[in-house]
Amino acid sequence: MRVLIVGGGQVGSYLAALLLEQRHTVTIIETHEAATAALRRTVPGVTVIQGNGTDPDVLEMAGIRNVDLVAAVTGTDATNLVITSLARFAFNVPKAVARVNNPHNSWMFIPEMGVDLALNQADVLARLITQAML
């Protein structure tokens, strides 16, 4: 599977490493120059593009028209929502996954906005903790 990850922080780099272990083809778009250089050193085998993942030209350069899945995992909900919407509606990517940083924004991360799967870290963690309490 060909995967485009937008956001090369802790979540994006860890996801890329897991996908590479499973023999997927991975490209990461990261805005920060220092993070881009670090990704190239720490996640060998991944293609890293420096740029803004909400810019259609950057998405094109990253090969978005040829991927099977886009994962928007930046630290900003608005950015993740724009990326998934572009992926699904402008570039017809088959599947778009988004990280939800603020649980109060979860209501926006729906298929009508281009999101096939929304992962709300705070909700997942809180539910796991409450289940462990039972």
Contents of the next structure:
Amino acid sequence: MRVLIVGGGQVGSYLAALLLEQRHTVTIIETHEAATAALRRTVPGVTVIQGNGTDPDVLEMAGIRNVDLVAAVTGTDATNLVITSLARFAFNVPKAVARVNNPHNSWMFIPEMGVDLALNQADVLARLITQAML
Amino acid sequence: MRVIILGCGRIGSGLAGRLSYTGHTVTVIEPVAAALAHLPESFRGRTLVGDVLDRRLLLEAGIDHQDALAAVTPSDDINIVAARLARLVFRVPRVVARVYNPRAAEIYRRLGVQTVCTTTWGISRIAELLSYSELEPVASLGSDVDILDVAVPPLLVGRPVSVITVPGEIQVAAISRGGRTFLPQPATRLEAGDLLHLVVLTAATDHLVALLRQ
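Output the structure of the form predicted in complex with its partner chain; the preceding block shows the form predicted alone.
First the chain shown before, then all remaining chains and molecules of the complex.
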């Protein structure tokens, strides 16, 4: 599968490495120059594009029209939702997943916003912990 | 009309002041309490302090029974997300988002969110002000009628509007003078510095040029 990841922080770089291991083709968009350099070093085999992932021109440059999946995993919820909306509705990407940073924002991660799957770390953790307490 | 305004910066506070002044029921949501000081003294609406994407706060503002929402925070992303949610989740009939990126503004317009791109608007307005003497149409109404902006030529200063009116061909729709725009009477005298907004039959453009050069 061809995957476009937006956000090259800890989550994005970990996900990229995992997908590359499973022989997927991965492109990452990352805003910060220092982070893009680090990605090229630590995740060999990944294509890194420096730019703003909510800019339609940057998304096109990263090949969004030809990917099977977009993963919006930046540290800002509104940004992730803009990316999934653009991916699904403006660029017709078949599937989009998004990271939920603030669990209070999970209500916004719905199919109408282009989100097929929302990954809510805090919620998963909280549930696991409450289960462990039973 | 019941309106929610997200963001109380220059645009948000100005818009809130204006809508409140003209009798609309306005609720402003702004994350930074100090920013509410931008609101004019005449503002009669409600203000709520908090995250503009906080569901509870939006419901407290009555987003599920509003006539309109304007998302005018400094963040394009927040404005777009708020506008789409207002339309898709809360069924707000009229939603407008302020966006800086012109390409994104165009895409969101296609996706059903009305966007105002202050960048594009500023560029075209400045270009217009720099070049209005060249008889470039500002807008076309169908294929036969143009709206033109023309600086009043020196020789017409002091003459009445009727001298550049040709029934069925050329009409002075409005005049911008000293920062305000008004609809003139046939007898209104033209003043130096006036910007004339003309409605012209495309076929009569040559006639207009002749009138402006008289």
